[in-house]
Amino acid sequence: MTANIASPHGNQPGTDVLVIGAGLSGLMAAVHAVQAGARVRLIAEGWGQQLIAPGWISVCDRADDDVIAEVRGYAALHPDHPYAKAGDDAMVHGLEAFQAITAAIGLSYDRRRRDGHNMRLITMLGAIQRVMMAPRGIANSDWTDVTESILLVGLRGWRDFYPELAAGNLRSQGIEARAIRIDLPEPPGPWDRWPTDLARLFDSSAFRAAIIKQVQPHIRGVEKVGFPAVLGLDHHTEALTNLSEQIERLVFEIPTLPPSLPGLRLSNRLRRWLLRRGVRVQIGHPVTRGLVEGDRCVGVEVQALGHVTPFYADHVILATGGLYSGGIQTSETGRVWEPIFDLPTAGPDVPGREGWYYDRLLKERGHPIHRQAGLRVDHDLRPLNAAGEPALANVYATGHMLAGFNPLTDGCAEGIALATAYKAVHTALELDDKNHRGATDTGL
């Protein structure tokens, strides 16, 4: 809920940019603001959907040819879509900046540079997912140019990945795949190991050596070797390189059940990068309401340690997520609302909840509530009021909380997070695209 309150100017130093939310769009908004020279504070109740998402970057999964060209064409035909609101320059620069920062923090993300097409990556069920960009370990699974067999390696007794199932489904699609299971070279551990437990084991060179010894007898006629995505936590790049060199085959990762190790690696390293640059990062503290003077937000109130603390800022980036992250909330009466500023929120154009869902659970385009619930924004990404004008002059919304798309089915959730984070910060700080920092020319 928004509170109209006079800000105590001079009582507490302000922050140039306050980011609310630590999902992909929130983290990247903080990165952009730091690179622009702003003072930044990031506050979030949790770490966002990257901890359950596979870790790759979907920009336009349905694209058969050039992904960027497909997005530009789609945005031109759908002016209310977040890609259209942010503009295609924001999309391109957002992708460039993300690729640059992940390389800088030691988690390189790869894509098919030669033609701009999507990669074709392997899922834990043996399906093929079309994705534009992915962390190198997952990107190594791109089967587009594979001419020999793929070997999938499972861990005996671990229930989160079944290599035989994945291999069988790959064979049904014409991809030659074999499966083996190996023993964990450790004394019996917990009955049900978490992915993070295994990732920490793979950080150890001695553990990897025991794994390599079991895999090597099975690599004849194999072009690539796939493991569940648990190949290291703090030393992932070292683990991936070491396994590939010693097995003498390109090693790749396959996303498994949450928590997502690729997402956890990304969150951890971006957080460390931000902290080293003086960003105040507060995770686990809910923002309860916005503080407003006239048409501007002057700050927010945060619940922490049994009391409420105000924080003030010149600009606010709202990146609290959609229906499944708490950024957009609903009730049994059919009400749909944004909880911090009580901003006008779009929803299905029917009373109650009767028009929210179709009769069938699985629908190709998803249900109305997933596409229509969210904030409507202008081309600066400022949420609109009932009259169609900016509700607050210095508040910008990003990512999954925007109306006009379905993050569950449209195959563009991460692309929108990156595009809108870039646009929001560059609009707030009035940056010129010619001077955008932190991005490199990737030929997009």
Contents of the next structure:
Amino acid sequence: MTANIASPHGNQPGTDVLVIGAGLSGLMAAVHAVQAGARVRLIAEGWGQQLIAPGWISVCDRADDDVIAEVRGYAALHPDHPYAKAGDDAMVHGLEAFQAITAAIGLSYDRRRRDGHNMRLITMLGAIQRVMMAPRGIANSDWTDVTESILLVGLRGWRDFYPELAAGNLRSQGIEARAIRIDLPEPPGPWDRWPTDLARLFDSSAFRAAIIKQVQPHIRGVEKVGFPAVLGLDHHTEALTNLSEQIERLVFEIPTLPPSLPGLRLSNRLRRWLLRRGVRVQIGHPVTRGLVEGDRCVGVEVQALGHVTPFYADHVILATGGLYSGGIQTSETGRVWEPIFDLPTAGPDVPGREGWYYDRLLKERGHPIHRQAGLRVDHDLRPLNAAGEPALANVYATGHMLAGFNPLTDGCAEGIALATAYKAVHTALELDDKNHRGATDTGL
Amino acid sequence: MTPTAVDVLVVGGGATGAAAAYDLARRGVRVLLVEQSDLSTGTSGRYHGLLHSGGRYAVGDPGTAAECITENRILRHIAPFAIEDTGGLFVATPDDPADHPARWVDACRAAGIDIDALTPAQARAQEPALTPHITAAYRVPDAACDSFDLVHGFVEAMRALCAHSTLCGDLLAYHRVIRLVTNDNSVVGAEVENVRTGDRQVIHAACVLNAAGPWAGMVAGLSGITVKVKLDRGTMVAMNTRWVNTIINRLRPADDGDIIVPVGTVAVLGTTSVTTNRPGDHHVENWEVSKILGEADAVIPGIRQGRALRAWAGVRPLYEPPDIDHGDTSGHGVQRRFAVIDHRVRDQLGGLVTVVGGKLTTCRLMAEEAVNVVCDQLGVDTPCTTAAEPLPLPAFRQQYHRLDHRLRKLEHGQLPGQLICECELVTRPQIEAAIAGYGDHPVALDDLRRDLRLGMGPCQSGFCSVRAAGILHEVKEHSNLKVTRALKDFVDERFRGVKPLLWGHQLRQLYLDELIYRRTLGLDRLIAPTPEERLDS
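Could I have the structure of this protein in the form predicted together with the partner chain, to go alongside the form predicted on its own above?
Every component of the complex follows; first up is the chain already shown.
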């Protein structure tokens, strides 16, 4: 192991792009880098927010008509917003590349609306969320052009889905909906079922057959049939197609409490895709420190198996997430910071944390902390130091860790993740958009 | 059926009122206890859980110190089910006044408090989390006390006594006293209002005992007389684990952030002292949390980086005789001695006695002295016997009020049904039973929280609230809009307790909760904010 000390790169294979973080932006950054022919390593402490998020792709939820046009208009007026930093092209190409890669790995993400408007999707409480793109099962819930009734199917004895309440709230909004409960063919065990347990059951065609038999008598006058989003894990697409065909109605999924099956399916398949292309994927290993020489990051230290190991790379994509994932830390004294490179954030460094939160959790437009607790970056997505200059020449930040938007209220978290992942990799590798194969060639 | 005529109407279902009602029942007096909310929801329920040895008051308030140690021994004897004998330590750090320990030792001896001097090494052997920089340490007979258990113990004991006799001892919860009925310079009863239905009724009583704590001034004021209660708000912070197994007191003159109390599965840090003018002022300011954590960190290094679950505040009703002006604005300086005011003597108004001030530790003594005055007015000469005989073990102890009980049941397969609140181990059958217990009355999710501890664990209702709302909709057949509104109200109520603690892990937890409510559920899209809510910041 002395070779490691003698040479910065030691006996590790060379790494062109090191991605830190396995959320949506980290995984997609690794995909873009692979597609550009780079040697890629991905290190993450854990999976990202896709495991707690509903699973759809919010690009600009508040847009009343053309979503992309709304984003372009907004970015033009707000130069500090991550969409403006990433640029219009990165947003469009990032979305297209995501749609292409997910189709290639067998998980279709649909837009459904030909006019570029947001879909109107149904939540487990019966609210309507306007979203541009979603996994096919969730996108199928779009009720924009629904003329008949919607049927919601609950699973008797399962604690995480209450179809009667959802149907009641839908009817209160003028949407024709009703609810039924069906029995699970499997006898109940001593413990509650998690979404993942149910998803594995739905992977089995015999299990699905028993479900279908119970739903069929209720479909008269029904246009769509909704289930909690547990329709399969490894064989989700097959399960969705099979249910739709046998019930003879469009079947949709409704996101439930975490863990999120749509997020888990995506994580599993993207990881497998990366591994097959020789990407070294290390999940469960926290990066503790950046190794900096002059104005460049030459590598990072990783804590694993009881010791600290350095990993070296030419470019670093910092995709460690925001307040939830640990990419941005907060302290009781009011400090807000990025821990790996000790980068400053846009704030709010307020003694005593005054003004971080309003008095009500569901305050309209959200709490100030979310918009400010993130990194400020230049137009290459390089984090800025306290003086407002790029802190490091070869470190690029993406996704939730960027300042200037509220991921919980602004309805653009996934759009920003995809746009900035695309932009960061293309800037780092100095790729010309036209030469990049990512948007079209996603072959397995 | 609520009786409309009793001997004594006790106002206030906190520790003092409950102990007084029990005391009266033991003396054969017909009593009714009226409480504006639920039992122990005022100061008694917003308490840190420290059964004082008296050490904390030995130097500044020797009278209270002596009362504390006496009552400490009595409560251990009569209510062992409510007490965990953790023992206590007083520890001094280099930042504390060097001359204080010697004075404190003398004062403890004078008050009759048993103290043992420990070396710093002995103290750290007992509590390894303590700072290595201890300059002095003493062991005292402090204990942890569950005020909820204690108050219920008094009330159940009162009911048990009355079940075997013609006494009518009962509790009237969710009823507020809105008028004192007077007749010829004497209070002869009170008009009470059901806070849920608005129904009113008059209850005739030969005497009214005002044990309303922070509201005592308002209750006395209904008869036009003045009782000056100094309202002093104190904040407490619950950490998510038991950092210590012994109560830790700072050995210095009483100040903010002096105590650390292991209670159940958590450690409670307390307290601050801020003058307020509202009996229901339960807000917590960030500086109070920082102050408490900073002080605790001086004694237990690293606790400041621990995970704080919830912060809450209680209002101490400190009594100031009208003729004394302390000039000290901090509540720490006001004596904690209680007062029993015989309004027949002080205000020439018969039939009304007020008890105010004091400590939870001295609640039985306060009740005894107040009841003595009441009995004097009634012409009853039966002596107080509450110190002698242990309270019967309350029935609610079998209802898994405590997390460890629930866990034991769960591990032995005795908590069947879906686990709805995973933090506090609340099952669907328990929720259904609690809902059924309200009969035709409406049920709020916060009622279920108080009954079952739903949503009080680390996730602060992120997962269980929507499940409980779904069950409420199914079982109770409340409309979908009503249930959705109840869910939103519950979310807001839970947020109040964690808002001062949002950094690090707890901020991440609230991020998850907010993500569930806003994105996965779309709760904010279903319930429009009220005009007042729009204005609030």
